[in-house]
Each structure stands twice: as C-alpha cells, then as structure tokens.
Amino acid sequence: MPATIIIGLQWGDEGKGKMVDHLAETVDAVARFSGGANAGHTIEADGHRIALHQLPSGLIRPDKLGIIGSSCVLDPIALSEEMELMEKEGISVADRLTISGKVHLVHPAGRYIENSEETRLGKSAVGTTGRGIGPTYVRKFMRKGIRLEDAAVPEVFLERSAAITDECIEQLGLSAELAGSLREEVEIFNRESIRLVDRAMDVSMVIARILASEGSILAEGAQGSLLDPDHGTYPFVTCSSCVAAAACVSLGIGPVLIDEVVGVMKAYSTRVGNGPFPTELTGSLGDRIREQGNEYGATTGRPRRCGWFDAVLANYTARINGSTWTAITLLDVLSGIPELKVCMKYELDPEIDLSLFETGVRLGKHIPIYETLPGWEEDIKGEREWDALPENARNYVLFIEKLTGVPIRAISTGPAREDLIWRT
C-alpha cells in the first residue's frame, strides 16, 4: 500500500490510536496530518499505556519513522514533555521524528486568549481544550503566525515572539502577575522552538523518497470528521481540517498516491464539549456506558457525552471521506445491555430541506428514529475470533455495516493491542 489514511468517523475518541498502532506494523512511517496538543490517542501495548497528543501513534513501534505535517499546530513545550515521557517508557523517538518546517507554533499567548474567550462566551462556549489551538489557526490565516522554520533565524524569531506576547498582554489587559507568568512561559517556548529546528525538514520530500523506494506511509488524523470545520457540527468544531482529503494538503502528496482510507468508529457515540448530539443518552444508561468505556478525555480528563450509534452520521462521514473499509471499536462496552438501539434515520424538522443535509445547530432539532436490536450478556472483552462472538454481537456489527455501506474489517474488543478481531 503506497499511502493509507486513517480517520475518525464520529466526534473523535474513536480509538484511532489503537488502529494506527496495528496498521503501523506494516508501514515505514506514520505521519500526523492535523490538529495539535488538543488531541489524545491512548495506546496499550508491550506493557505500556501511553497517551500521545502530538507525536504520531506509530512511534510506539521502535522501527518506525514519525512525521508531523504542515497543517498541524505544534506546541514545542508540550512536545518536549511528550518526548521525555516516551524516553522514560524506554521508547526513543528523537532520532525518528521529522517535523515540517512549515508547521505553525502554538505560542503561550494563544492559551491565554483562548481561555479568556471561552470565559467571555459563558454558556455559549465551544468547549475547547484550552490548549491555544484556535488562536494559533486564527493567526495562521491572518498571515500573522509563527512557524518552526522561523526559529532557524533566532534573532528574528525572538522579536516576533515578543511582539505576540506584548499584543496579548495589551489585548487582554493582563495584570502584572499574569503578564510575568506569560513572559516566563514564552522564554521556555522560545528555547524549545529553537531546539526543535534540527528536526525540521520538507516532509513532502521525505515522503516522496519513501514512496519512490517502494516504502509505505500511514497518515494519521486527529479528532473526528464531525469536528471538521467544513463538514462537521459547526460552530462546535475544531480548527483544522480532519477529513481524509486534508492529509494530502498537510503532507504535500497528491491524491493519486492514496491507496486506502480507513474509517474508525465506536460501537456507540460520544462527544466532548458542546454542540448537537441527536442520540445522546443523559440518564443512567449513558452513565453506565461512560464508566464501562472509561469515556474521559485523554487530553483534559473531561467526561464524554455518550449515546447510541448514529448510522445517519456514520454513513455521511464514510461518504465524505471515501472510506474503503472501517474498524469498529469498544464493542465489549455494550456487553450486558439487554437492548441496543441504532439511529437509522431522522424525523426531520419540516422546515429543513431534505436535499440539504445540515450538520450545524439545526442538527439538534432532528429526532432520531431507532431500530432496537437484542443485546448479549456474554463478556466479550479480549475476544479475538469472529465466530466466537455471541450471535447478537455479530448481528449488531453486521447491521451497522449494512447501514453505513462500508465493510467492517476490524472489531476491537478491549484496550490491549491483541484485543482485536479481523474479518476477511
């Protein structure tokens, strides 16, 4: 496979990290193409349980190269801490990591600005992670951003960093104490940014050489398709494009080089933060799924909102990404629930044009129409054979496969690397 893209088909947290870890076994490099430290992929393998935020998940395998594409935004302080964490786990990554020189850097001022804006919005807040991602992308598209390649000229870089700091202090009217704290963070930011210049390269050229030598690339997305700023539940979305097509832009490769697009989805639905969620469960059943699935954010620890599987949205995201096959995760979490519901269609607001599938605020007006399926009592955690699953569990997977219109080739039944069923 020349290049494979792996993306989330829901609101993120689908278990992409585990699937990247599996698919990375047969590739030469794993390339992260979107997002920043607001994402979190948790992987359990070889005695390690590691939550990665900016590093490509494939780096947990010792012989793989890691690449960070130009459409990502990079927090150099957080990246340094993440690399140190990997080193403590006995996984060396410094000599295997390449970063696009064009990647925009998350200046500490961005966090101050983002948190101030969320506080100002109150109940209308988006529910961001507070990592400064939004302001960084705003500066990028205002053509006022600061990139890793800028740090190759330290004197100019330091001037621009100081200008951003002064602008933030004036804009927010920071007290002397807060302004002092920001300046201390900026000193660390400057040092770490300049230190990372040695890792900066033209990732398009790096990837082109790998592919020219008959190597292979796995492009790893962050967040999920329903958080995409163009195709997701706007305005409750992230700031970087997280659909499959964005991989080509970020990594500097043409679409003709893409061999497969793998979509990952949970056996139920979750989302973090605010925004419409048609199949949300707000009672004890939602709480049960949250606890059984450990549905708490890897980045912030926030409890995730839980609900039934939404086949309407899954069909939509599989289509906009051109998914060639899918993986379904956390099927084991549904064990012991007597009846399972799947949203097959919506009862649409009569004012909404059926030809215009909206994913914005009016999505919350749609009433889900469910199909009820029998559940299973058996504990399937760690199961690795399709035929060993209870009949009702197999029927549930096949029902979702039919509604989404894309083959489900992999089923995850637990957090460990080995807890996976492959269907041929």
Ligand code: IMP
Contents of the next structure:
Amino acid sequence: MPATIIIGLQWGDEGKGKMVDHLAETVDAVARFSGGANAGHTIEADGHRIALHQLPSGLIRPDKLGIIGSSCVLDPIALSEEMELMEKEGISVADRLTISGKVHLVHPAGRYIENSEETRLGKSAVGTTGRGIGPTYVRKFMRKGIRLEDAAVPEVFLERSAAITDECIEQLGLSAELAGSLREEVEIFNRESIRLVDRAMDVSMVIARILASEGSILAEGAQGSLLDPDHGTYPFVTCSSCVAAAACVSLGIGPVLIDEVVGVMKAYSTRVGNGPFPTELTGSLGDRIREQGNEYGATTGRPRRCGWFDAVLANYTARINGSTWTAITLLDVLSGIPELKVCMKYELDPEIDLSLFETGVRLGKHIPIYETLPGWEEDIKGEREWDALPENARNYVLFIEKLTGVPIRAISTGPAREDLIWRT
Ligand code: IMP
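The form predicted in complex with the ligand is what I need now, so please give it after the form predicted on its own.
First the chain shown before, then all remaining chains and molecules of the complex.
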C-alpha cells in the first residue's frame, strides 16, 4: 500500500488513532493532513496510553517518520508540550518530525478571538474546542496569516506577530490584565515558532522521495467527515477539510498516487459540540453508552453526545470519501443492550432521494426511521476472532456492511492494540 488515506466517517473520535497505529506498522511515514490541536487521538500500545493532538499517531512506533501537512494549523506551544510528553514516555520524536513550511501558526490571539465569538453567540455557539482553530483559518484565507516558514526571518516574523497581538487587543477591547496575559503567551509563541523553523520542509518532496524509493506512506485524517466545512453539518463544523481528498491538497501528492482509502466508524454514533444529530439518545441508554465507551473528549474532556448508528449518514460519508474498506470500532460497548437500532431513513423524506441529501440545518429536523436488531449478552471485549463473536454481533456488523456497501475488514473490540479482529 504505497499511499493510503485513513479518515473518520462520522463526527470525529471514531478511534482512528488505533487504526493508524495498526496500519503504520508497515509504512515508512505517517502524515497528518488536517486540523490542529483540536484533534485528540488516543492510542494504547506497548504499555503507553497517549493522547496525541498534533503529532501523527503513527509516531508512537519508533521507526516511523512523522509529517505535518500544509493544510494543518500548528500551535507551536502545544506541539512542544506534546513532544516533551512523548520524550517522558521514552519515545523520541525529535529526529523524526518534518513540518510543511506552509503550515499556518495558531497565534495565541486566535484563542481570545474565538472565546469572545463563542460567548457572543450564546445558545447558537458552535461548541468549538477553544484551540484557536477557526480564527487561524480565517486569517489564512484573508491572506493575513503567519506560516512556519515566516519564522525563518525573525525580525519580520516578530513584527507581524506583534501586529496581530495589537489588533486583537484593540478589536476585543481587552483589559490591561488580559492584554498582559496575551503578551506573555505571545512571547512563548514567538520563541517556540522560531525554534521549530528548522523542521520546515517541502513535505511534497519528502513524500515523493519516499514513494520513488518504493516506500509507503499513511495519510492520517483528523476530526470526521460530518465536521467537514463543505460536506459536514454546516455551520456546526470545523474549519479544515477532513475528507480523503484533502490529503492530496495538504501533502502535495496527486490523487492518482492514492491506493486505498480506509474509513473508520464507531458501531454507534457520537458527537461533541453543538449541531444536528438525528439519532441522539438523550436518556439513560445514551448515558450507559457514554460510560461504557468512555465517551469523553480527548482534547477538552467534554462528555460526548451518544446515539444509534446512522446508516443514512454512513452511506453518505463512505461515498464522499470513496472509501475502499472500513474499520468498525467499539463494538464491545454495545454488549448487553437487548435491542440495537440502526437508522435506515428519515421521516421527513421517507423516500429520501440521496442525490438531494442535505446535511445543513434541516438535518436536525429529520426524525429517524429505525430497524431493530437483536443485541447480544456476551462480553466481547478483547475478542480477536470473527468466528468467536456471538451470532448477533456478527449479524450487526454484516448488516452495517450491507447498508454502506463497503467491506468491513477490521473490528475493534477494546482500546488495546491487540483488541482487534481482521476479516479477510
Ligand atoms: P473547532 O475545530 O475547535 O473549531 O470546533 C468545531 C467543531 O468541531 C466543534 O463541534 C468541535 O467539538 C468539533 N471538533 C473539532 N475537533 C474535533 C475532534 O477531534 N473530534 C471531535 N470533534 C471535534
């Protein structure tokens, strides 16, 4: 698999980190292509349990090269902390990380602007992760951002950073105390950005060389397809494209070089932040899934909203990504629930014409029409054999496979690296 892309088919948190860890075993480099410190990929392996936010998850394997693509946004302060955390775990990444010089830096002012905007929106807030992601992309597309390569000329970089700080203080009318805190953060930001500049490279060339020498790469998505600004539940989305096609843009590789697209989805649905979620379970069953699946955000610790599997949305996201196979995660969390529901269509459009499918505000008004499947009692946590799964668990997986039309090749049955079933 010279070039494989892995993406989330729901609203993020599908368990991509674990699948990346598996697929990374046989590649030379793992490249992050979207988002920034808003992501949280938790991996449990070799006695480590690490939540990575900006570093590619594949770096947990000691012999892999890590690449951060140009469509990501980079928080240099958070990245330094993450690299230190890895060092403490005995995993050195210092010599294995390459960052696109074109990556935009998350200036601390972005977080102040975002928090002020979310507060202003009140009930209509997006419920962002508060990591300054939106304002950094706004700045990028207003052609006013700062890129990592800019830090190679420190005098100009410092001048622009100071201008962004002053603009934010004036725009938000920050008190002297808050302005002081922002300036302190900016000093650290400046220092860390300049320290990182030696890592800046043309990642497209790095990848071209790997592929030319018969090597292979894994492009690792962040968030999930339903948070994509074009194809997701706009306006309740993130600000960088998280569908498979975005990997080519971010990493500077042509689409014809991609061999496989792996879609990851949970056996049920979750979402953090606000926005439509037709199959949401707001009662005790939702709470049960949250506790059983430890459904709390890896970045913000927020409780995730939980609900039934939505086949209408999964079918849609499999299509827009062109996924060639699927990994289904957290199947073990459904053990002990007597009946499982799967959303087959929506009441407002019972004969839903998929070519007119909408993911905007109207999605929130759709009432799901479910098919009910029998559950299973047995605890399947850590199961590694397909044939050893209870019949109803196998039927549930096969049912979803049929609805999405994409083969399910891997089934995760627990958080550990080994808790995985491969289907041939
Ligand atoms: P932002 O990306 O921080 O701007 O947040 C926009 C929306 O995307 C919010 O609903 C967040 O909760 C959601 N979001 C961003 N990153 C992730 C992620 O890694 N997992 C799940 N949701 C995310």
